[in-house]
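Single chain ahead, by itself, as C-alpha cells, in the form predicted alone.
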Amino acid sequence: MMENNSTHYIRPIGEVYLPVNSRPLVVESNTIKFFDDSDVRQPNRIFTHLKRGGLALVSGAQGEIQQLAEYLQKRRNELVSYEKPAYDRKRDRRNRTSTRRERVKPTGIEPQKRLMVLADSEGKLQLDPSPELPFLIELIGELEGINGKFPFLLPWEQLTDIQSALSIQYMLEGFECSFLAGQSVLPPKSQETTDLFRRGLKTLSYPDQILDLGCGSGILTILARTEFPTAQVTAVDIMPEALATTKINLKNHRKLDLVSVYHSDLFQGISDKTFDVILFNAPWVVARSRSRSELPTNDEKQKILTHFFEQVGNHLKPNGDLLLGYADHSGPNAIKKLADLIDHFGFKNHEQYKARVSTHRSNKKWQTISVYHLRKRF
C-alpha cells in the first residue's frame, strides 16, 4: 500500500511515484518542472529553475544530459535557494514588500541531485538510448512493484552511480561468467571466501532445499545451484539492490528461472520454510553502519548474528547443515561471542575451513576468514 506522500503530479506527465530518497528533495523544492530534449540544449533555463529552488525532470539523449549535468556542476557555487522570512509586523509596516521571497546562500546544493530522470512503470528509462538496467526499481533501493502503475523518478547522480557500479566485472575461479555488483552491494571479490564455502558444500550429500541468507551479489546462490543442480535454492536479502544484483547475476549465469528470490529481514519473509542447508556469510565488522554501503559488513554489537541464531533452529531441518562465514576482523572478543552463540543455541562445530587474507587496515595487516560447518546437537 502506497503512502500518501509517495506520488506527485508533474505536468504534462501526470502522477509519478517518488522513491523514498527523493521525497525530501520534493518537499524542500518549490516545484518539479519537466524539460524535454530541446530544453536540455538550453542549460540556462534549467539552471535558472534550479536557482529558484526547483527540481528539473529531464528527458532526451544521455550524452546531452551528461553535458548539462557537467555544466550545472561547474556553476554550483552560483546556485541559491529562496526562502520566505519569518513574519515581522513592525518591519512589514515599514516595508510592505518584506514578505517577498529572499535569496539566501545554499548549504551544499548538489545540482546532480536536483536533476531528475524518469523511468516508466516497468523501469525503462525515458532516455535516448535507454540503458539496459533490469530490476531498476530494486537497484535504487525500493521493493519490486512498490510503484504500482506509476512511472518513477530518480536523481541523475544516482543513475550514474548505479551505471558506474555495474560497469565493473568481477571474475572468480570456478565460474564460467563474471559477476556484477549494484550500488551499496558488497562486491564479490573474495576468492578465499568463495572457495571456503565451496569446500563446505562439497562435503554435503545432495540436499533438496538450500537457502542463501543475505544473498548480496548472489555468488553463493549460484555456487549452491552449480554444486547441486537438482536442489531447490532460495535467496533472500533485506536490501532490494542486493536482490536486483542477485537476479542480474543469475540471469547472466543462465540460472534465473531455477532460483526463488525474496525480500526478507533474516527469516521474516520466509517464516514458513525449512531447509536442508543454510548458507550465511554474516556481517563481520562489529560497528555501527554509517552508510547504506556498510550494511552488508557491519553488525553493531553483533545484534544481527544474535538474532540469526535465535531464529535459525526453526528453519533448519533435522540433520540439516549450516555453513556460516565469519572473520576475526573485530578481534578475539567477537570470535568468543560467536562461539558462545554456537554453544548456547545447541550447535556443534562439525568442521571449520580457514584462510588467512590481507586487509587494508593500518593496525591489522592480516585477518582470518572462516566458514563454520555447524550441525545441531542431539
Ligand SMILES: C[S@@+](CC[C@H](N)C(=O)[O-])C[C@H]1O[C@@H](n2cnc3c(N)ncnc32)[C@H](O)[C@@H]1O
The other form holds:
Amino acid sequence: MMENNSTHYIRPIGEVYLPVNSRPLVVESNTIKFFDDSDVRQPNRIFTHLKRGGLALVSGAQGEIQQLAEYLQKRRNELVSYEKPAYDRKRDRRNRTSTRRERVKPTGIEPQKRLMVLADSEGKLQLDPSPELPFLIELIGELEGINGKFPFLLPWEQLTDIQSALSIQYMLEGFECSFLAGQSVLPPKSQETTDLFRRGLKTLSYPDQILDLGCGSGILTILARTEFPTAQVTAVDIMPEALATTKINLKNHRKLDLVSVYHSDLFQGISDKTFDVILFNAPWVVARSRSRSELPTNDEKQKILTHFFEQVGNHLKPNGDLLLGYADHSGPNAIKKLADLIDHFGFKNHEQYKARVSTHRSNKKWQTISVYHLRKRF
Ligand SMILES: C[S@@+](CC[C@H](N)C(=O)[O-])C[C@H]1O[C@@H](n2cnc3c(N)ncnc32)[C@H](O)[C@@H]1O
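Output the structure of the form predicted together with the ligand; the preceding block shows the form predicted alone.
First the chain shown before, then all remaining chains and molecules of the complex.
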C-alpha cells in the first residue's frame, strides 16, 4: 500500500514516488523542478534554481549530468548558506572570558544532494545511455514494488555511490566467478568466514530445505547451493539492498533456480516455514548503527541475536542443524551472552570452527571468528 506523502507532482512528468530518504529533501526544498537535456547543457539556470533552495530533477546524457555535478561541486560554497548564531548575551559574556569561538554551521540541503534523477516505474533510469542497474528500487533501500505504477527519483550522488559500490569485484577461492555488493551491503571479502561455513556444511547429510538468514551479498546462499545442488535454498534479509545484491550474484553465478529470495525481519516473512539447515552469519559488533552501512555488522545490545534465538527453534526441523557465524570483536561479555542464549534456548554446541583474522575495520586489530554448529538438545 502506498503511504501518505509518498508521491509528489512534478510538471511535466506527473506523480512521482518519493523514496523515504528523499522525502525530507523535497519537504525542505522550496520547489522541485524538472530540467531536460538542453537545460543540463546550460548549468546556470539550474544553478540559480538550486541557489534559491530548490531541487533539480534532471534528465539527459549521463556524461553531461556528470559534468553538471562537477560544475555544481566547484561552486558548492555559493550553494551553502550559513547559520548565523543567534545573539545570546549570556553566551557572549562567557565567550569573552574564554577563547572558544562560535561555529558557523552550514544549513539547508547539501548541494550534491540537490541534483536528482528519475527512474521509470520499472526502475529503468531516464538517462542516456541508461545504466544497467537491475533491482534499482531495492538497491536504494526500498522494497520491490513499493513505488506501484509511479516513476521514482533518487539523488545523483546516491546513484554514483551505488555504481561505484557495484564496480568492485570480490573474488573468493572455491567460486567460479566474482561477487558484487550494493551500497551498504557487507562485501563478501572474508575467505576465512566462507571457509568455516563450508567446513560446517560439508559435515551435513543431504538437506532438503536450507535457510540463509541475513543473506547480505548472497555468498552463503551460493555456497549452500553449490554444496547441495538439489536442495531448496531460501535467502532472506531485512535490507532491500541485500536482496537486490543476492539476486544479482545468483544470476551471475547461474544459481537462480531452486532459490527463493524474500524480505524478512528475522523469521517474520517466512513464519510458516521450517528448515533442515539454518545459516546465520550474525551481526557481531555490539554497538548502535550510526549509518545504514553499519546495519549489516552492528547489533545494539545483541537484540538481533536474542530475537533470533527466541524464534529459531520454531523454524528448525527436529534434528536440524544451525550454523551460526559470530566474532569475538566485542569482547568476552558478548561471547558469554551468546553462550547463555545457546544454553537458555535449548541448543548444544556440536562443533566450533574457528579462525583468527584481522577485523573489518583495521588490519592491525585481531579477532576470532567462529562458526558454531548447534543442534537442539532433547
Ligand atoms: C554480518 S551480515 C552477513 C551477510 C552475509 N550472510 C555474509 O555472510 O556475508 C548480517 C546480515 O544480516 C542482516 N540482518 C540484520 N538484521 C536482520 C534482521 N532482523 N532480519 C533479517 N536480516 C537481518 C543484515 O542486513 C546483513 O545482511
